[in-house]
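First, one chain by itself in structure tokens, the form predicted on its own.
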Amino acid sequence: MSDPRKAEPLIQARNLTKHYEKGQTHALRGVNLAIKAGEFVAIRGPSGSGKSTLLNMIAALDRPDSGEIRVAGQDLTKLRDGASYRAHVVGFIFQLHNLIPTLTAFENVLVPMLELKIKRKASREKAETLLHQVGLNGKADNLPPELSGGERQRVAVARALANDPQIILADEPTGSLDTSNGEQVIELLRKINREHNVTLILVTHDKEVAGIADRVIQIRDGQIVSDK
């Protein structure tokens, strides 16, 4: 397999700075960032470091004061219709899952194909296939209060499956779960980034699972302070 950093990055940022509370909140301060398609990246710090401004700038969710984000050549900066950006390119994985409780796990993967406008039929069979490859064959007509918080936090990683993302973003997504069942969210985030060759970028505070991807950066009051 060859090395993905030796490729043209996917995500490029350039001297981000992001500002809140009119300027007395720093929570980007200059930073500078490349990832490659397929690499499966960890960014740690701690709460209140600038990590979760990070990955929301890469979902386009928020712009920066200044500095450029770009994502396959696009200048997120300048991007007029950020939900077709995120229905198309992005797929997300959140700390306490934001499953639609009065949804089934079947119909919560479904959701994110609807805006793609994917034919009943296919959109079902895939929520099929994508709920099997999370190991949740028998919990498709389950709603999210049913299952357990590792299952439910399954369902999410098929979700975010549901639309063939180029990225996933995870934030904090063992956050919530035991030891066990954390380390098994971790492992299938693993193995769909080996199979998939989806780029996979976590934001944890938690060493260990930042320690299983094939990179981590470190982010310290809004700045990069190790890449490795």
The other form holds:
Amino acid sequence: MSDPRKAEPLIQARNLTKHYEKGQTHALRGVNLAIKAGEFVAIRGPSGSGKSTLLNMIAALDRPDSGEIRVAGQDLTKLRDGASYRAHVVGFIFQLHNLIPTLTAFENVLVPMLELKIKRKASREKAETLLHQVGLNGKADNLPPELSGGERQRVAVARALANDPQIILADEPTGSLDTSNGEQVIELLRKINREHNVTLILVTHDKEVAGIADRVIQIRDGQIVSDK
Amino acid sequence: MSFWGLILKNLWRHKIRNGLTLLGVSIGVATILALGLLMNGFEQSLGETLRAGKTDFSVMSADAPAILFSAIEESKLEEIEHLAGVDHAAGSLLAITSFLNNPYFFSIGVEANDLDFLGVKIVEGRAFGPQAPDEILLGKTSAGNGNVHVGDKVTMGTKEFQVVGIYETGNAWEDGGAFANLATIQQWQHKEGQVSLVAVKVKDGFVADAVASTLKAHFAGQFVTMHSIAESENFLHSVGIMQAISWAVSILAIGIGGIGVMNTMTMAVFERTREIGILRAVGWRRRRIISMVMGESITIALIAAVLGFIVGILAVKGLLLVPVVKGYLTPVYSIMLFVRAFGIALAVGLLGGLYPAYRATRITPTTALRHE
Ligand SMILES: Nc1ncnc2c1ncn2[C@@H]1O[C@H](COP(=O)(O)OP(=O)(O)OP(=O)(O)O)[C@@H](O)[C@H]1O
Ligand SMILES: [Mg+2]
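Just the form predicted on its own so far, so send over the form predicted in complex with its partner chain.
Below is the entire complex, every chain and molecule, led by the chain shown above.
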């Protein structure tokens, strides 16, 4: 199983289980999943169904109790610290309070690159390009409290792209936004997914958002109940 | 923004809190530095007293607990001078009196023709005459402190003297005292025929150590000789006590400063739980988180060191403005002292940063991100 065959999907999960509070809460109960490079996958499900838990597993932010998860040829359960994997493979966007409040938009985008030994000049140029790409070139020096909710999420998108990730994981990135701002952010992510062939996995409550995705996975009580 | 820039930015967020911690550490550094400067000066002055002028070593009585209590019969001077290898031996009698609101004023009685030999340089007026019992030389510092000039009359204890000159030896203790005829001080102190110390110069071609051994053997253990400060047990004892005090203060400073930094940084880490979670989520390794927290605490300590140097130097300068202190304490600056104070500050930063850095690595991104 460990030999990387040509057809091996980018993300492969087998029988993932996870429970919290000494077995009281079953966040995941036997999740099997395969996602190919370049896919746009939406994950839906009621609150507490295990969507964030699954996303955290793919980000190596959390470990399964049992089962196996491989991403880009790496066995995530064997990583001592997922940081290096995240620094190189993944870009993460949260629902709220994504940004370091005392750093400007520009500096927030620089943060992941501090871990990557990128030359100062190159990283500054890259941060500028990314902010331009998300339509925020005029707000580079604004602090998060000086930005609107939509702008903040676009900074988070720019930051998620700073390490040229293969995968972008977004946990309800539009959950705190109004419809039009939310659409803007989703469109931006979709564009990135198409133009850079970045795999996009997005947790959402929104039916319309899910409608744009290539594939929608429904989760209920820690299990996948539909995958279309 | 660089990693370093981020550290400074983080510190700047709590400028008052961090500033107060920094102030606390800098007071510790200042105390260590000031103590060290004065102790260095004390060591050096004492050392110079024992190595006065052109002498190779000094002789004092073996049973005296301190130089001041040393008593040697003046008649032994000639005996010493006749020993093989001795070129010249000069006796001096030390006396402590109250003078110019200084209760511990040093007067030294010597023969007029030994002044030059003992390194006493007249900077104003002239030396006292060999047969002039009322003439006195005042040290540069004591003359300055008492605003006394050549030609003035001064009263020491019950005796009146005529100031005929001002001298300088470069030794803080001596420059804060006075020189008069040996006979005058002997009479005044009722110590006729007695001296405290004998300064010895050996002839060319002789080794001071060997001559000193001959001398000690000749007087069968009656006398001890001091070549350098290191040989004075008494001196070593006082220096030892002072060093112990200075170490105790340093350890206290490390303890208090370290806990202060630890407290501030632990608070900062707890307050930034979510942020640290974000940094971990975007790929920062634990090592970098540790570097960030330790970097912040070390930066506090190093800025405190620089501030402490300034405060310490100013404090010593301020202390020297006090008349009684002036002249008796001369700070002696040495690189080692600054290196030590800096090292102590660095230790404060390192120790203070360890616990909060450890706490920061225990923050798991998933729980941190649930943290509002
Ligand atoms: N660190 C934790 N400690 C205890 N229980 C947890 C922890 N993380 C998740 N859970 C529990 O696991 C279950 C799944 O949580 P998860 O966050 O994955 O749900 P979700 O589908 O993302 O929900 P929402 O839509 O509300 O974000 C929930 O019952 C939750 O309370
Ligand atoms: Mg969730």
